[in-house]
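Single chain ahead, by itself, as structure tokens, in the form predicted alone.
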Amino acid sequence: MAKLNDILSPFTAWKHVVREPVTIKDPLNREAADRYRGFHKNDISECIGCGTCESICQNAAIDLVPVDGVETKDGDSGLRPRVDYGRCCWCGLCVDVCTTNSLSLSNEYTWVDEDPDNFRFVPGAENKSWDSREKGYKKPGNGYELYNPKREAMEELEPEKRDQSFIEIVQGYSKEQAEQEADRCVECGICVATCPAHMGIPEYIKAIRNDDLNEGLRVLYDTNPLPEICGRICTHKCETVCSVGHHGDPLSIRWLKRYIADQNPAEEYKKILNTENLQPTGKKVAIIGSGPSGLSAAHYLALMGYQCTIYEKLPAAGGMMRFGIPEYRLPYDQLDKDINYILSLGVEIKYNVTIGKDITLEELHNQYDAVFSGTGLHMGRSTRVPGTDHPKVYQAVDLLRDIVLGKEIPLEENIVVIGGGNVAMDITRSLARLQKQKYGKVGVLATSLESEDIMPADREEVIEAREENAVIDPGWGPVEIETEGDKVKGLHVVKCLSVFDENRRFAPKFDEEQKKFFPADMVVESIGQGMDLSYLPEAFKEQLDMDQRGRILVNDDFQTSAGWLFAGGDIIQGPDVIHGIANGHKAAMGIDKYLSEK
């Protein structure tokens, strides 16, 4: 039975009939509230065209469009949001989700125009009267975000637990951590353009959120057949442009990639990736080198039905990934997980075979329909300062290779490493471990031309080296390695003021008055690597198109001027793993195109 109140309540509205209405006499000139949501403003110099505003708008009122004077570059799509006020409801979600805080709403609410098309405009690119207004709606401060600005911490072995062994340092994400980190992604895709392999980063992160790791693996393998490897040692340039990183920590893209690969068992790969029944073409391709570019090319060629044979000079596959990167960064069982899957596709590897010695390039040409070369950079470069010809001066790449091969390497109590890149940090940290095992203490110092803020090594590598008691003293140029008979006494250096000139050309400048001497019983050079193209006969090399630095020139398909010979990896572009993977993939498609047209 209805209550009397419920019956009479609608009639109470009649009391307003006799009240005097409130009328704003001049509504068009009345200033709105300080945080009123009016027309849009955008600082186009801060905006990166990530498209989060476009994605979140449920009325489809925002489109990204090109703007004169705004160029596409790493971390910036070159596009800017255009707002359609025929659709906009002024909810402000576009402002709330903006990763750079460039987008805001003024408190202006009147705009009179005879042309309705003018109500579609690009804020910041088209001058409006409200551009200079400070009042309006901005993303609130005090940690108000639609996503967590802090990344999930990655667990690592503590320095005192890792400084005497080569066991893996990074522990990997748990399911809960991975899903929390994946939830921070705004799916803008800015990272995709910066990745050399153009991986589907938002898609595989979405797969983690959806707890569909099989789909995540399929997305990874579309563009990258080495996810366990890349999930550990990729240079992750994608993270440097992550839009979330503009006002927070960038997404841990590399670790999320690793999480997907770690959680999928190797024995399930062929079923998940639907590669159990590949159809052969009857054509054969020879691949020189089993580094990232060679393995990548072999993988994608095998998927297309080509019989691939890899010729490897060393006794195990992986190239510099195995013989140049310490096991504490890239465990061999995870390296082998990626490689063994590629072998399961029918790829064959012939080990301990040197091209030009055990079999010639011409023989490969005659026996195969096409040849791909991805021989990498295995030769160390020298500073060539006085003393570098001493027997106790070594190359980092040689020592790293010997460590993997199980050879006993020379090891003194005081060692100086010359170099500031990741290879320099790898040998520094490897020597520190071996010193701790042999002498019970660390006595290795690394120095470089570059000051610490521009050292090419990953920042985490420098931090971890110091945690392991190695000394990093950057910003010094080698002058001479002092020797005395069969002994090394140390390294003389002078202060490096700058490494590059105004045109970014290598042209170091020094202050000869600022000097240092680093005592050492052994010196290791790690200033870069060079290529070994000795497998190319001189007469053939003369026929190939090459640049002034001696690099082989290739077209967009990574095809050389010889036609049947393709090349990629560090001898063409890099040096890093992800460029090699991308090169190998493109070369595989180029080889398929070449053989399909024959």
Contents of the next structure:
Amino acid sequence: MAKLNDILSPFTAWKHVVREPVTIKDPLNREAADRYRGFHKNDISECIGCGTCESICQNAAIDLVPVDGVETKDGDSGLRPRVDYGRCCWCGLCVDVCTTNSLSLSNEYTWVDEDPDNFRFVPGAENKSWDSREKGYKKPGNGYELYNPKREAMEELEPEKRDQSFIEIVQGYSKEQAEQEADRCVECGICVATCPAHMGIPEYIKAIRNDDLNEGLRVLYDTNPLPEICGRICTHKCETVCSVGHHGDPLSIRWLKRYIADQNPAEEYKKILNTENLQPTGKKVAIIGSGPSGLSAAHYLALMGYQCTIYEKLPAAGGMMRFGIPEYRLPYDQLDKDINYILSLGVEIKYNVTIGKDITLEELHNQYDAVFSGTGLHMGRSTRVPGTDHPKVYQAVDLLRDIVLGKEIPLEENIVVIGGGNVAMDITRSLARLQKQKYGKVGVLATSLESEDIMPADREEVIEAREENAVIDPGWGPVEIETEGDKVKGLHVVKCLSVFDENRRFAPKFDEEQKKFFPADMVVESIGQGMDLSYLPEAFKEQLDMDQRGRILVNDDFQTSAGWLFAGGDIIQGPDVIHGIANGHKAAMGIDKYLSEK
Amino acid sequence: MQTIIENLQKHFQVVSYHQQRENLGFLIASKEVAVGLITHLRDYEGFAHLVLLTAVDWIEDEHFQLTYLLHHPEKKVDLGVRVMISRENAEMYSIHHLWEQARTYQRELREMFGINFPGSPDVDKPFILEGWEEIPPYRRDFDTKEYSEKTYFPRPGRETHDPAEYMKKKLYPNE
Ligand SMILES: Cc1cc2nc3c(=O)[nH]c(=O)nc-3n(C[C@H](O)[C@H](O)[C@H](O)COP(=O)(O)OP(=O)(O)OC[C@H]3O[C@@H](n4cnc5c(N)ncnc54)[C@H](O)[C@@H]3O)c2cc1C
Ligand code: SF4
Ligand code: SF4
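Now that the form predicted alone has been shown, please provide the structure of the form predicted together with its partner chain.
First the chain shown before, then all remaining chains and molecules of the complex.
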């Protein structure tokens, strides 16, 4: 039998001729496995050009390059990754780290081309046959992040512990928490453009990671001389563009800034910041107003050797940071830490001096080489509905100021606040605390034109106000404040349907049929503030370049058409502390330029 | 799987056991007992197949983690045996006498991590790296990027941009 087989086998082998071959006939057209890692794909409308893919690539195969049709704007560098396939090893780390999940690998791996330069291209921007392929390698789902997408939680005082006092609510990070949080930063720097002061955000976050908080402080002071303050109450626009926020929580940039400032003791600032010996220029600058813009200008001018004197109408420094923002958000000792350091550089403040009344602008012009004005917005605007001229109708900013000055403020058991912005929340929450102290219960209601979803106040302000038992009832337009002799009865409102028209212009529409009445013994208006420029003499004002709305015009150096007069802060740009700081810094450099050329 | 582990614990000191899936578990054993334990798993428990042998560099803890992944063909379960060995003079007993193919894994680990397996055939012969002079490349202190930058020249025509600097140039050049 064996023999027979031996004889036949050469013939049986022939049967394989008609069999399907096991080798591949056309290897070039064979599709790879479903999750094979082939050429890159990039959804360039999702990609923000953060360059994290470039940083992680261990083969230096990725460059970030401008791409036609992609614009540089807030939150998007306008650059896109270009891959050099002479170096790419297809490891997929770039896909794993991509902050927007825009980058992936297709399963296409065959491509023949004579020109080696073609193997370097911008995926997604230069069309490739595999762009529409679904198969390939994508970042695996949740739990596979190379950095933690969750933010370190911040400890806050519970509502029951805070609703009667003005103790600071936010507790601050511990060293471990700050380092964990800092570890999430991918160091892209996308946030820097959005910060009005263009702070070195990735650099100071890196200093936290390296536990070099002196270096952190130096980075902060390069662009911001009020870090304790901004570390608490900054509007933190930077966090809205943080690349980590695309698929996770953005970095807690603001709390990290506070952490650095909190950890550096005030007594060591001068040594750390190397400001023990400043070289005087012999020139003098007057500054009107000790708000953030005035303080920032004074700080940077003092560093350059100018003798600065700030003239302040009120008995303490800080402007709206002290007389507007309540203590539970910004404690006075922290405010003073920042301000006292600036004073220690030789800056002088003359309190209780109103320019235009006690001293004229002309006098300042004659006595100083240059003048900076940062007088802010202090006059509360009125809705002007009938009843607003009643003595029991107040302005939020006036009450907030009086609380800080320690004056007894009028405080009824039932109060209505008109306004839906952060200032309205500040007065509502301050009044709630005072009511709780005085009456043992809260009776304050805030109402705004804007409905809940478009209320200008920060979300957490609204939530916290409610936790403190204030009522927030948004979406109503004030019609009339009902009064009876020396008493206020309450506020009549109608439903507000929309606030803006198609062109985003303010044009509220109402449904007069839907009415409501909020009973109250006093009403507080908080719908915005206007400026008081009465210190500019009429004749001078006529020569000064101003716009139709009565705003002073300035150039890039925050210099007015008068040359010697510079201006910044809320009267020019606003509407927050960090803009004031940035304006003051630029004005300081502008003044230096102006006086050096003079 | 649980009975296998209980059985094992009668004979060997198993530091910890973690059941990852119904058909996959990992245990940690000391360097001294590992080879005996693996032999026992092969000869008495039926883990006939060595799926792989691999390592992780836990540089912060100053040790390498070896993983022997064993497969039980009848029960269709996998068991990973993890062994921590010191990074310094990293060395482990060879198992080439249990599975012939282990010598290849051990040669690879020798080259990529610098872990020695005395007695393993050809363990010192280059595996895929030729003329390698650096520290073993899978050690975490090997700087891959620095190596690729110094070894492979950049092709002409390459240029890159830092996002923050580029945005400054585009959006606020004068500040
Ligand atoms: C209630 C409230 C809460 C706020 N919360 C925040 C917040 O959380 N985060 C944030 O970033 N911003 C906040 N802001 C806005 C912020 O406070 C302002 O944008 C900022 O303070 C403006 O700075 P500035 O330098 O222009 O002037 P201001 O801070 O307004 O200071 C101007 C100073 O000039 C003085 N002055 C005015 N006229 C004269 C004169 N003729 N002579 C002498 N001195 C004069 C004033 O007394 C005052 O001290 C808040 C504002 C308010 C009202
Ligand atoms: S990491 Fe992602 S979002 Fe960032 S540049 Fe690369 S592809 Fe674009
Ligand atoms: S904070 Fe966010 S946006 Fe800024 S550098 Fe870090 S990761 Fe990038």
